[in-house]
Each structure stands twice: as structure tokens, then as C-alpha cells.
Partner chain sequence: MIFDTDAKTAERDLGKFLSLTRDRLERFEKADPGKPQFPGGVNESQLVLHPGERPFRLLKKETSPNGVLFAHIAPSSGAAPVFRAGQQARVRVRGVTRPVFFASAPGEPPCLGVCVDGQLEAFAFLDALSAGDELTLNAPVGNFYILPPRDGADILLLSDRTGLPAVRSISRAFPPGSPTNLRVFCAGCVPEPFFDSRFTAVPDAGSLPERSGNERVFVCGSDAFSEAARERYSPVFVRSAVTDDPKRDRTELFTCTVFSPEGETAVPCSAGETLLSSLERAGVRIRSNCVDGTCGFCRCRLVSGGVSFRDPEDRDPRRRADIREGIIHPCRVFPDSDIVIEL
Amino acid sequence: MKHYDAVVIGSGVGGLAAGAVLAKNGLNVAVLEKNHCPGGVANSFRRGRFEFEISLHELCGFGPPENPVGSSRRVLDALGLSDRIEWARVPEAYRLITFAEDSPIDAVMPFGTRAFADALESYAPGSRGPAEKAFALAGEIRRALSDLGRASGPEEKRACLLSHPDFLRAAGLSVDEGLRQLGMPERGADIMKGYWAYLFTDCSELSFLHYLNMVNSYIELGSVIPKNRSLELTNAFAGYIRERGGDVLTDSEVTRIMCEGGAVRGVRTRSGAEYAADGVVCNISPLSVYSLLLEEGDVTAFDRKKTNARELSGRGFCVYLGLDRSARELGLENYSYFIYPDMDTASQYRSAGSTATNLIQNTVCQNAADEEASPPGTCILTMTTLFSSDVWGGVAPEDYHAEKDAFAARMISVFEKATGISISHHIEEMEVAAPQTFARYIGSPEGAIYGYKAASWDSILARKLMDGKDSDIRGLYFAGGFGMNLNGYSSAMSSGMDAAERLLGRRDAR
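Taking the form predicted alone, give the structure of this chain alone.
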């Protein structure tokens, strides 16, 4: 049995970040991946002459060279990886389109807190002041979360909270309540909620602190994409681990986490290989870990209850389109299109529980950020929606392909209607990924690519106050969308770093 100081299960960006931080600190680490290449959905694929990005729409928390700050920058700079990747900056925050007849919205929102507040004022008079207050509060949230992350023990955490009174006042508010208390006009609030699908929890329930922190990370610093797709990010992490003597082993599906005396002792793969380790970081769903990878007797009642109490978030559905005209020729002037019937997010979240009623989509035109993303005279569109329940689990196998193609066609039709841009007759290549696709490829239950739902009782703040305890099993940690920081590339990388630091802290304390 080969011995490692730590094993990481799953090579999504959260797992790779954890492995890289552990390797940087001198640990002998192995990252085990069930597929034939690392990265999970941080990857790309080819159809014809197009290379499609699987999942990354935009990476936030990565400030420009003149202001190199943010959560993504923190992770990549700590590992010296920022300059290994060729970045393209996304030109604007988003274009929000709603097509409700009584109050349609078509708003293009810029990056930069001042520019964003000015644009919001132009679309919804009376919004500038509340927007400025919101961004000031976001700064307080960032400082409070940073201080809270460094605090140890209940007393230090209590003192930290008391030293950030505005953070504490806003802690129990939903997005809708928070924007109302800031005095934001309804139309301004609707526009400011454009990013809600990135967390996919309706704004009557979504934590105001969590949402505002995310919005600010986009608006203040802008966002980027790797010019060579998220595979470039994956390769940078994997290369770093190998350079420091670690292993990234593909075709190595873990089937058992071995425990003894309430602590991890190693893992076993499907091939029968066993690896001893005192620490295991899981970049996969706790549902899979507790139900499939652990002996029943190793799972405590608390871990079982906590896992069962949590609700899965969005189940992913993507349409990848290679078009035979350039973005300019087609009139695709924007990078990111958020398209909703209206901004009643509670209603839209419920509608996302059925293929018949789900009209939500976020579509990105990669060429708007990188003109060379596809061959000259062509462009790439990626359409994404999420489902709030296991809709596709009830589709009969014989109906699956027809249902999938029909829903993809409707997404294309909705985009054409909302934007007035005709793309149907210019589709050269098309691929469709339903929740089953993601479930099969990354093992996420029901194809839930967003991890757990960002419920108010299970927000980042609630998790931080748990003293960073991932599990009752000693030496077991979680990273990625199911980890401490919830979903998103930036959050996944940060959670990987945090999980590694908790593992390192435990080793130092022995």
C-alpha cells in the first residue's frame, strides 16, 4: 500500500487547488480522478472546427494587473499560477433582458462600482444612492468574512462579529429584504438581481450577505476567462502538483474511504489499488461520500442529518453552438445575456421545476471576450439553464433524446425572441448536455452542478461559524461546490485552499 500524506478525491478546480496548496506545503499528495483526464467540468471538448468550454462562464475575484486582488487572484498568486495562464477580460458585467409585457427590461450593466451605479440610475432613477450603499456594505462583508476566517473558537468569532456591526445587521436579511432596506427602487432592485441565477436560490430566500459579496466581486474587479478554456486552469494546477512531487492519477475512481477509530486511514480505488493517508479532501458530493464511499458504521448521526437536511441546487442543462458567422455579423454585441421572463425570482425558481415552464437562461458569446475563440468568420454561443428539481430523472429512456433536443430548440427560440438576433440558420455544430450528462461525467447527484442550495440557514456565514468543521470523521474535508464556500469557480478554488489549510492546521496541532 503506497502512503501519501493526503489524498484528494476528484480533480475539479476545488480538488486541484487543495492538492496544489498541500503540495506547496511539502506534503506528499495524490489527486485521484475517475475520468481519463483531470479537471471535471473545468475542461473543453471539440466538435468539428470548434472547441467548446464545458462550464466556465467567467471567473470573478481576479483583479486587473493594476489592482491584483480578489479571492481567485489570492489562490492563483499564492501558487504562482496567475501568469501561467493567458487571460481575456470580459467586456461588461451583463445584459439583462426580461420579456414580461407589463415591465420589460433590457439593460447592459458595466463593470466598476461607480459606472454600475451610474448605469443603474439611468435605467431606474433613484438607484444610485442605494447602489453606493450596497457596494460600501459589500466592502464591510469582505472584511468581516476575512476576519471571521482567521478567528478561532467561539469567543474570537463573537468578537469579530461585534466589530462589524453593519455586517451583523444584514446577516439575517434576504436579498429582497436587504435591497428594500437600502431604499432601492423596485426596477433598480430587479436589475441588480441579474446575477441571481449564478447562485440559483430565489431572492426571497437567498442571503443578502452572500449575494452582495458575489456581486461586488464581479463589479469591482471585473471578470476574466482563460483564452485556452478552463482546461488551461486545470493544466496549471495539475502541472504545479506534479512539479512538487505529487501525483495526479486519472482512471482512478475511489470506491472506499477507509476509516479506523473515527479517522480516515486511506482510500481504495475500483482497480483494487489502496493508498494510505491521514487526510482526505473530497471534491465530490457528501451524498456520494456518506452513502457510497464509507462504511455505514463510520458515518455519525450528525453527518447523516446534516447531509440529508441540505437541498441540491441547480441541475445543469447546456446547449453548445458553433455558428458559421462572426459575432459582429450576427449582431451579438454582448458577452453575457441573462434572460428571464420577469424578475419575480421565487416564481422563476418554481418554474424551473418543469421543462414545460423553465424559460431561464444565461447565454455567453465567447468571442465577445476573445475574438480568436473560434475560427475566423465564426463564433461560439453557450446557453445554460438550471432545474430546481430532478425533472430529467422522470424522462423515459426512449424519450430522452427527443426531449433533450426539443428543450434545446426552445432555448434557442427564447434567445432569438428576447434579443431579436437570428441564429437558428447559422448553426454549424451543436451539442447538448442534460443533467444526466453531468451526473454521468462528474458523479454529481441528479446532475446538480451547483452543489447545495444556498439556503439562508446554510449560508457561508452559518458554515464559517461552525469552526470550519467539515465532518465528524477526523481527517475528512470537503472542497468544491459542496464545500464551505458553495458554488462557482472562484468559490471552489477558495474552498480547496481553505480545506487544505484546515488539513495542514490539524497536522500541525498533532
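Rigid core (definition): largest C-alpha set, two forms, superposition within 1.5 Å. As the structure is a computational prediction, the values presented were derived from the model and not from experiment. Residue numbers count along the first chain shown, from 1. What changes on going to the form predicted together with the partner chain:
Superposition on the rigid core between the two forms places the CA atom of A107 less than 2 Å from its counterpart. Taking the rigid core as fixed, one finds a CA shift for R158 of 2 Å or more between the two forms.
Put the two forms on the same core and the Cα of P68 is off by 2 Å or more between the two forms.
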Given for the second form:
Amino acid sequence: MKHYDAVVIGSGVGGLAAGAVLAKNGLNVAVLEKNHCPGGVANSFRRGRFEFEISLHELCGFGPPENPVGSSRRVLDALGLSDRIEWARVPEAYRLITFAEDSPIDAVMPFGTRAFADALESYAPGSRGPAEKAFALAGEIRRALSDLGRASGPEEKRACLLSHPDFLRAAGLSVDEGLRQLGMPERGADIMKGYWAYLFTDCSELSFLHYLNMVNSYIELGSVIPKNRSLELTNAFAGYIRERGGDVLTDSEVTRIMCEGGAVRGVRTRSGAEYAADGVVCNISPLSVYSLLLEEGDVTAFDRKKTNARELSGRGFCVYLGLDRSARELGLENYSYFIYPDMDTASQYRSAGSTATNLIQNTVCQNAADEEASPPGTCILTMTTLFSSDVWGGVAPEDYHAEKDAFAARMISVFEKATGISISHHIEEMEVAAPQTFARYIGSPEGAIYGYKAASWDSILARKLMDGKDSDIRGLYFAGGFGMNLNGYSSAMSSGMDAAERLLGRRDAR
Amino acid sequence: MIFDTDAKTAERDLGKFLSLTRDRLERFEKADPGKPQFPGGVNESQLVLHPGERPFRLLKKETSPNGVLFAHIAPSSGAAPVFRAGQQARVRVRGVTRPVFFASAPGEPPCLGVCVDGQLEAFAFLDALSAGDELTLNAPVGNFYILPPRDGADILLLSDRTGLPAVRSISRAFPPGSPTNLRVFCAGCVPEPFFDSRFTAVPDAGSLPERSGNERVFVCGSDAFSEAARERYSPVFVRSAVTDDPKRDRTELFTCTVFSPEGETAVPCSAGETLLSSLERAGVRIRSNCVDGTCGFCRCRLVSGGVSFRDPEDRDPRRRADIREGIIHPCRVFPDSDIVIEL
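Having seen the form predicted alone, I'd like the form predicted together with the partner chain now, please.
Full assembly next; the chain just shown is listed first.
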């Protein structure tokens, strides 16, 4: 049996980042991918003249080189990959449109904390002050987390926490409560909540700390996309691993994680190949690992209960459009459109449980960031929504295509009505991905693409404070969207680095 | 100071903070201790939609007036295949896999259709099969189908003899009276039993009709026929499904050295055939799916040597990031010299 120091299951961003950091530290590593191409949803596909990015809307946490504070830059800089990717800058933060309320919102929000606060003031007088406080709070949160990381022992931690009362307050608030306590006018709060679909927990429950951290990361540092799609990132990571003697094996679906004496021993693939390993990083859901990959006798009661307690976050539905006119000709001026009926996020989240009532979408025009994203005289528009239930599981196979097509048509219609931009007669290529598509391609439960829900009890802070170990099984770690850092490319990358460091820590300790 | 805090509120907030971990632990302790279950729903649904390779039985063969072989099939077990009209099934025989069109509409008893003469020699095996024989199929595959939100109501569907199976499937999936208005022109064909009032037989590609209004143009046929249709309606976009393997009028033989996780092999390859054809013929284990360049399943790295691409640069089916890495799709390249590839 071939032996590796570490095996990574799944070559999504989290897994590849983990593999790369492990290879950087001299470990002999194998990343095992079930599909024919690495990357998971960090990839693209071709239809006719167009290349469609599957999942990356924008990469946050990647500021200028002189300000390397963001998560994605931290990982890419550490691996020397930042300059190997051709980046395009996203031109503005977002355009938020609400279409089903008495005074609808249509706000274009810029990057830059000052510019953002100014814009917010222009749309919602009285918002500048609270916005500035919010960005200041984000800085304070970063400092508090850093100090907390350095404190050791309960007494030191307690003293540290009490010395950061604003952080302590923020840690216990939802987004709605937090913005209210900062004195944000309702309309300003509505506009500032524009990004909520990126986390897909409603703002009466979503951690203010988590949301603010994410928003600040976008507004302060801006965001980028790789011109050659996320496959460029995937190929860069995979190349890095191979250059250091590691293996990235495709068509290698892991079907069993083997354990002995409460520790991982290795993995087996569908074809029967077995690899011995001292550590295994899982870039797949813990649900998959504990229900499908481990022998029942190897899973402890606590790990069973922990898995059963978790709730899935959004199931993905995307419409990819290749249009036969340029963005300029069609009037597509913005990169990212957040379109919601209104900003009652609790109600919208509930409505997202049914195909009949789900009207939320985030729609991205690739060419607004990169003019050459598609041939001259064309452009790409990608529409994404999420479902808060397994509603697509109830669609019969014989009705699936018709339902998919109808829901996609409705998403297009909502976009046209909300923006006043006409696109339906200019669709040259179109592909639709329902939760079934994601379930097939990345094996995620219910086609969930955002990992576990950031429920109030399962917030990022609660996870980080508590998850000292990934599993009762020694040598088993998790990275990626279902990991500690929740969903998002930047989070997945840093979760991969963190998982690698935990594995290295255990190795050093032995 | 951002919030309005004091010593008392800080202690209260601290209490709330410390309860974060306590509450989470409590949730875990109270949760169902039973074995975690991987969900049904969507995950089971996708298995029905894409069951992977499975055995089918041939029930009956019949040959049409235009020499199309219709093979009526049934799954040896499990549900009937789910597909969109115009899609194909991948049929595997002797290491070579090729897509074969469904000639039936979705929901009808499944039937495949192919012209066994003058096309890919792999299809000759269908000719040799008898009722009761088993064949291995993987369905569905292909992007040649009507998608109403994209295509609207008016479709101009064109085919030569080899495209008749796809045409049969589509015309039956969108029957007269359905919201989709179909006009069908078949070149070089005599009328088939499934032709209806919407069909016109024309002598050749030179007799294709004017496009009416905003009709979307679909063409299924040989490479040459598809190219002729593209030129005929240029600059209007034409959606095409090609029924033959790309070939070149060259006969030189080269050697392709293949590096894979399994080791190193040397494979003879002809300058006149696609690299994929040569690799499959030699028994190399290489993934493939659509065989028209789009899916990228066969992607591999060209380490050295020269190749020609079947597709012009503006229709290169490879992903940009892959082009940068020297990745090729063997189903769409011809070798121009000895080459080395890495799977």
C-alpha cells in the first residue's frame, strides 16, 4: 500500500489549499478527487463561445500587496501564487435593488469605507455616522480576536475580553440588533444588509460579528476575480502540489476512511486502491464522512450527535447566460446585482424554501470586471439563488427539466423587471444548475453549496471558540465550506491552511 | 467606544459570550445519537437523472427507409432513462465509447437511432446485436436540445440522414400544437414514417430554406453538413450536433507516448484521426464523455510535439486556464508529429 504523510479528500479550494500548505512543509501529500478535473466548483465550463465560471462571484480578502491582511491574500502570498494569477478588479461593491416594497431601493455602493459611508448617507440620511462606527467596530473586532488568540488560560482570556467591551457586545448581537444599536436608520441598515445572501442566514439570526467582518473585508480591501476563471486558481494550487512531489489524483473517489485504535490509518477509493496515511483532511461534508466513509464502529457518540445537530445552509440554483450583445449595448453597467423583493430577510429566507415564492437573486455580469470575459459583442450574466429547504428533492424526475426551465425563466424575468434591462431575446447560450447538479458534481448533501447554516448557536465565533479538534478520530480534519470558517472562497482557503497547520501540529507533537 | 457600554453591561455581555460555547455543546449533547443519515431527496433524485453506466437489453431492431437503425431498448433494472429530446446515450463496446442519439421522446419507451453505414465504425456493433443482447449505456449526454427560455417558440430544425434520430426525438417531444413552433428540413432523405406536416425533404444542404423571423436554427448531421448550415445562416447563431468523428485527409503514423498514474505506454496514432480515437483503439484508459470538445472529460497535458486543432481559435472548446497549462482535448486534436501526453 502506498503511504502518504497526508491524504486530502476532495480538491475544492479548501482541500487544495490544505494540500499546498502541507506540501510546502515538506509532507508527502496526495489530493484525491472523484471527478476528472480538480477544483470542485472552483472551475468553469464551456458552452459555444462562452466560458462560464461555476461559482466564484468575487474573491474578498485580497487587497493590495502592501495591505496583506485578508484571508485569501494570506494564503496565496504564503504559497507565492498571488502573482501567478491574472486578476481583474471588481469595479464596485454592489447594486442593491428591492422591487416589492412601497419605496424600493436602487443603490450602487462603492468600495472604500469612506466612499461607502458617503454613498450610504446620500441614500439614507443619518447613516454616515453609524457606518463609520461599524467600520471602526470591524477594526476593533480584528484587534480583539488577535489579542484573544495570544491570551492563555481562563483568567487571561477573561481579562482580555473585558478589555474589549465593544467586541464583547458585538459578539452577542444579530445583524439587525447590531445595526439598531449603532443607531443606523432603517433604510441605511437595509442597504448595508445587501450582502446577506452571501451568508444566507437571515439578519435577525446572523452574527453581527461575522457579517461585519465580511462586509468590512469587501469594502476596505475591494474584491477581485481571476480573468481565467477559478480554474486558474485550481490549476495553480494543483501545480504547486505536484511541483513539490505531491499527487493530485483525479477519477479517485474515496469510499472509505480506514481507522485503527481511534486514529486514521488510510483511505480506499472506489476502484479499490488503498493509500496509507497518518492524517486525512476532508474537503467534503462531515455528514458525508460520518455517514458514508467511516465504519460505524469508528464513529464516537459525540461525533454522531454533533453531525446530527448541524443544519444545512443554502442549496444552490444557478442560471448561466451567454448573451449576444455587449454589456454596454444591453445597459448592464454594474458587476454585482443583489435583487430582493424587500429587506425583511427573515421573510425572504422563509420564502426561499419554495420554488413558488423564492424571488431572491445575486446576479453577476462578468464583463463589468473583465471586458474580455467573452468575445466582443457578447457578455456573460450569471444568476444565483439559494433554497432554504430540500424543495428540489420533491420534484419527480419526469418533471425536473420543465421545473428547472420554468424557475430559470422566472429568475430572468425578475432580473428584467427589477433592472429594466431586456435580455431574454439575446440569450445565445444558457445552462441551468439546480441543487441536483451540485449534488452530482460535488456530492454535497441536498446540493448545499454554503456548508452548514450560520445559525445563532452555530456561528463562526461559537465554532472557533469550541472546535479545538475537528473530530474524536485522531488525525482527521475538515477544510472547505463545511469547515469552521463557513462558506466562501477566502474562508475555504484559510480553512485549508488552518487544517494543514493543525495536522502539522499533531505531527510535530508526535 | 462604539457601543454604549459600562462595567455592568460588559459583565452581562461576557456572560452571553461565555454561553456561546456552552449553548453549542448543549445542542450537541441533546442531539440524536443515532447514525447520521445521508439525505435522500435531491441526492437520490440526481442518481435517477444520472445513474451512470448500466446495462440495457435490446428488445427489437428495425431499419428505416433512410437506413437509420432504430434500436428499441429497456433498462435491465431501474427506471427508464431521463433525458431531453436531442440528447444522447453513451454506448460502450470494445473499449470505445460513443454517443448515440435517443430517437424516442422523453417519456416514451426508449429507442436509440443511428446510421450504421458511413459513420463511426463503432456503431457497426449495433448492427451485429440481436434482440435479447445486452449493451452498456450511460445517459444522458449532450447539449443539443431545445431550451424554451433560451430559444423562444420558433425553431428551424435541419438534418441530413445521419441526424434523423435526433430529429425524431425532438419532433415527438414538441408535437404539432405544442407551444414550440417547429419547422423541419431533412436533406438527402426520403420521407420517414415519423415525418409529419411540419417536415420537408430537400435534396441537399444547398436547398436549405430562408430563416423565418427570429427562428433559432438547430442542425444535426455530418461535420460537412453542419459547416454548410453554419455558412448558410451566418452570422445568425446555429446550434449544431455533429454525427461523425472529425477526420483529416492524412495517413502518416506517429507515436504518442502516454504518461499516466499507471505508467508509460507508446501508442500508434494516425495523422488523419483524432488522438482520442487512437488512444481508445490502443486500449488506453482515458475518460471521455461528449466527444465534441465541450465537456473536458478527456483533458490531458500535451508535454511535447505538435498537434492541429479541429476547431478554429474562436471556437476553441478548451477553458482559458487550461490553454495556459498546455492542456488539450484529445477528441478535437490531430497529431502532427510524435507527441508526449500526460493523463
